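Only one chain is shown below, in structure tokens, and it's the form predicted on its own.
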Amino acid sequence: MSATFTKSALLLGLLLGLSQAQAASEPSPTALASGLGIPHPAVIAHRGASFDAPESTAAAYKLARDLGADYLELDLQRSKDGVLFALHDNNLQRTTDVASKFPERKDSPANAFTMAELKTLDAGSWFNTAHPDRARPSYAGLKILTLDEIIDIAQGNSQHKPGLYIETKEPKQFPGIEHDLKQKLQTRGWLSPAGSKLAKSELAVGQGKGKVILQTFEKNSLELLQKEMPQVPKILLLWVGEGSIEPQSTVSFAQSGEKDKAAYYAKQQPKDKAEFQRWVDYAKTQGAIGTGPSAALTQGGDQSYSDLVQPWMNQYTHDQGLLVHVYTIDEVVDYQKVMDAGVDGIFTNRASELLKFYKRPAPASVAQVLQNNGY
């Protein structure tokens, strides 16, 4: 054996040893989650239990809470008169009757309306039209909710108090929303003191540091959230496309010849391994405790995007001491796939199904919980 080969082998061994030592020095994902007061694996109710009830309404959030979801997830916006409320879309047309109530303003962004105007809208009837198999007369007339009202719902069940998982949605439209959010959470007693310890025997939802998780796709908003609330866990959401991970292919959906966007997105890959790693590294340097990557779904559909939870990606993220919460998964085959790949929690519209999958069955059926809450 040559001396050169021996030196090379020794150097390689040393480098491997160092990288393994670095990975070993990071706590396991379970220990990391436990230390932060975040359930592992986490059940994150995406806009509430939004498969079974109109998204971001009281019916969806009460259902998710009473089924036993760990977190009520919401997209945060701010009304024209400064009230924080939950709505996913920039526009009100998909999920409200804005076209009949305010026909001349139907194309306006939601933040062009006062909270009083937003409260006149029916945010439930669209669901009955879109999903007749899950329709309920009581969904008609459901209202857009303020953050205050969602906090009230989260606190409203003495048996189970879920945490809140809050996204700053299109934060450039709402300068200062990170500060406004801090003020509201502080006022409502939802910000734990920096040094607060968790009670050892308690699952850490609704108390301790893991009571609130903040999430954003926007680098600038992550930095502002970290500045405003350094002690609160934060997630950097990831996808492949403009404003996020640079894609390998520059071919647009229109140019691709694909029939549907799910098929197009499923083929999108990060430009290279280093590009994915750069975003994970950025999340860590800005104080995030994890990432929220997209997934490609077995059946496709409009929630199916680039597969950013491949085992090597999750391993790299874990090696940096970060958690992985994947969005948005509703089928058992996909629950299994992403858990096998190593994720630490799942955003789902079907909290009842994910709880069942995790062998944490709900205390009552979806129909019973809805009925108990007057729906």
Ligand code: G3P
The other form holds:
Amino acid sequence: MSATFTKSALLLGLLLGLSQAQAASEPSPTALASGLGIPHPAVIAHRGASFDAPESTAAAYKLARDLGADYLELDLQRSKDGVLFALHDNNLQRTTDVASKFPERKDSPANAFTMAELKTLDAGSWFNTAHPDRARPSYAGLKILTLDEIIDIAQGNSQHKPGLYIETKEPKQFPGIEHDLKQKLQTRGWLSPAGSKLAKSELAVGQGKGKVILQTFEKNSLELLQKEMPQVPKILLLWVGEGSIEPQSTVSFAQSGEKDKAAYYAKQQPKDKAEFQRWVDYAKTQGAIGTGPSAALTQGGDQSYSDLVQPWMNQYTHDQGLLVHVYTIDEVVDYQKVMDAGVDGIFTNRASELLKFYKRPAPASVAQVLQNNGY
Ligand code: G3P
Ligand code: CA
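With the form predicted on its own already on screen, would you show the form predicted together with this ligand?
First the chain shown before, then all remaining chains and molecules of the complex.
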């Protein structure tokens, strides 16, 4: 055995020993979540209970709340006159009647409209057309919601207080939105835990330390959120593609010949292991408490992306002392798959199904809760 080999072996042993010691010194994901006041595993209602009601509307958020979801998820934007509101898409075409109310401006970004203009739009009827099997006459005319209105909904059930899981959506379009968000949360008392009776209960996520989780795909926004609200838990969202994890292959969807985007994304992988690890390491360095990776769904569809919750990926993330909240999963087969792979919470459009899967059944059926809320 050469002296060089012995030295290398010693060094490797030391490095391995160190990494094992580092992993061993991190709390378990359950303990980590508990220390942060985040339910484990967490039920994150993606744009509200958006399978059963129009996304990001009062119907969807009240339904998610009253079913017992831990968090109401929303994509944050800012109107032309500076009001924070929830909308996923960059423009209003898919989920509102902007084309009939403002035909000349139908392709404009949502932030080119004042809140008064946004409030004239019907954000519910599209759902009835797209999903006739789940349509309800009362969905017609539902409004786009301000952050204030979503906070009111989160606080509005005396039996269950969900938290808020807020994404800065396309933050480059909204300089200073991280500061605006801080101001709003502060004003509404959402930056300090409340001390009521319910606060000790597991139904009171929205009153404890983990009452708000901030999420973003953008490194710059993560850094600004950390600067503005260092004490609030943050998640760095991950996917494979432009602006996020570099892919192994640079072949575009158009060049790939794949039949749909889900099939294309399913084959997209991080360039290599180190590239994935760099993003997790970055999240940790910037003060995030976890990552929000994409998943490849069994049935494909437009929410199916690269599989970034492979067991080694979750293990690596846990070894860094971080949690994994995966997006966006609606089927039991996939709930089981990602839980087996080791995730700590799931973004879902079907809070009712995920709660059932976790053996935390809702107090009433979807139809009953909708009816109770007047829908
Ligand atoms: O925020 C998690 C998940 O919602 C990210 O994807 O496009 O649905 O906002 P998206
Ligand atoms: Ca989102």
